[in-house]
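A lone chain, given as structure tokens: the form predicted on its own.
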Amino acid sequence: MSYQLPDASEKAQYVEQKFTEIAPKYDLFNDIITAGMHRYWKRFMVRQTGISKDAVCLDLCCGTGDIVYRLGETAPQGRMVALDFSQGMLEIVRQRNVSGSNRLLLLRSDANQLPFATGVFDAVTIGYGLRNVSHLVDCLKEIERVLVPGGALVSLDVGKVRIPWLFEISQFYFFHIVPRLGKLLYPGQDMFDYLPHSSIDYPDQERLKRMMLSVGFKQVDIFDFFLGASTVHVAYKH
């Protein structure tokens, strides 16, 4: 039987539950399917924020904390917020915070309704998270709202390979190989079917750029990796 995505009313609960279930081996899964390249892409993301040593940053859909800890290293005098819908993912971040740094706030919340005042963050990062929000435009509006003027949103996510025959190869890998690799770690786990299927209606690089501009960002730069299979958008607030 073919996999069916959860409908809009069930998506938030489904994503929270499934990411909590795979949290303990999520980093290993990403290492396997990207041959470790996701770590380079995340370092690249943090460089693109252009933050100062005392910056205030928000990492949305923070997962296991890969990005927020890199932000903290870049801004050693700054303050970081790691926000995720999944309690299991936040628990991994908490376990990694062995020093008990009071510069890091962990928060379980919805990326579509950010519990922050307007204009408080120098940078907002989100890795493989925009595909999972219930309302993409609303999420982008919220991110733009909480950024300071001149602040940057940096998003890493799947993109669309632009060369047709390579696109077919990338789709075969994403839809057939990736789920099998994931199920070696968690047999029977359908979250690994969700991940490729969630990319079907997710906007390609140029469409996502237009959406970011439509909610008020003044400039959006695109950086493709693996010929566009993974992509970074850097959007700057007026």
Ligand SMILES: C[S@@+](CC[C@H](N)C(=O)[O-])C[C@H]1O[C@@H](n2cnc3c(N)ncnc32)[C@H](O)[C@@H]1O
The other form holds:
Amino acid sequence: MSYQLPDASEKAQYVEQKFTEIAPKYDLFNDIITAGMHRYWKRFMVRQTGISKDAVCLDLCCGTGDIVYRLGETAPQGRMVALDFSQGMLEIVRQRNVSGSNRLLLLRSDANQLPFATGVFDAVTIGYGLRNVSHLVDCLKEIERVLVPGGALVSLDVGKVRIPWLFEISQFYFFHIVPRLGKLLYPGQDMFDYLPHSSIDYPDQERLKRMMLSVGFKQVDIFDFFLGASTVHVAYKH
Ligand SMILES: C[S@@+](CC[C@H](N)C(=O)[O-])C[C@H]1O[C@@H](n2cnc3c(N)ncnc32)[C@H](O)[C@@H]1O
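Please give the other form, namely the form predicted together with the ligand, since only the form predicted on its own has been shown so far.
Below, the chain from earlier opens the complete complex, with every other chain and molecule after it.
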């Protein structure tokens, strides 16, 4: 385990560059390491937004657009913004926009400073994104700011398995198997070591809930999958 995480000052540039490098095979990687389950979790998180057909939604750290397309299906008369700072990821979303939908705006920007007015989105989704932002609390504050009153933030990310011996097994999988699977797709790519290491300082389910409450969300519900290895937080704005 000789991998070293980038310094906080270099994190954003590192993460942006590395996600651009793996963008073409990112979905395949996700399918492999979750045995396709990420698709189910993403459908689940979109259901949790509770959005109406004409909702206005923001998908942060959108990657290849998996979540924003599901939002678009759920809100067929709605408007969506897909935001990511990786040009490579946004290019894939653009290519997937086969219908040329003008309901979808692609935006290259940083999730820590959202270029939107206060109280404009009915829902904000973020899949495997909070773990990657440089300033987690600032990002949560920004999300809370751009939501309409009563709007929902839904975050999907890795969680901490709550049963000790199963936690050890999940850590072995995440730290030893996942990087090897990733390097079958991109030999020598250290992004696949970054992914497990980025979870070390990431808060567990309860701590993340407390952080969400501390920035002003009024209620936070947690849904665990695989005993907490994967987790969804649903946070409602006052
Ligand atoms: C693990 S991928 C998740 C992609 C997608 N949401 C999914 O669930 O499959 C994380 C994405 O977040 C983006 N990202 C990380 N930090 C970011 C930030 N501070 N601002 C904008 N995008 C960021 C990366 O470029 C990458 O596309």
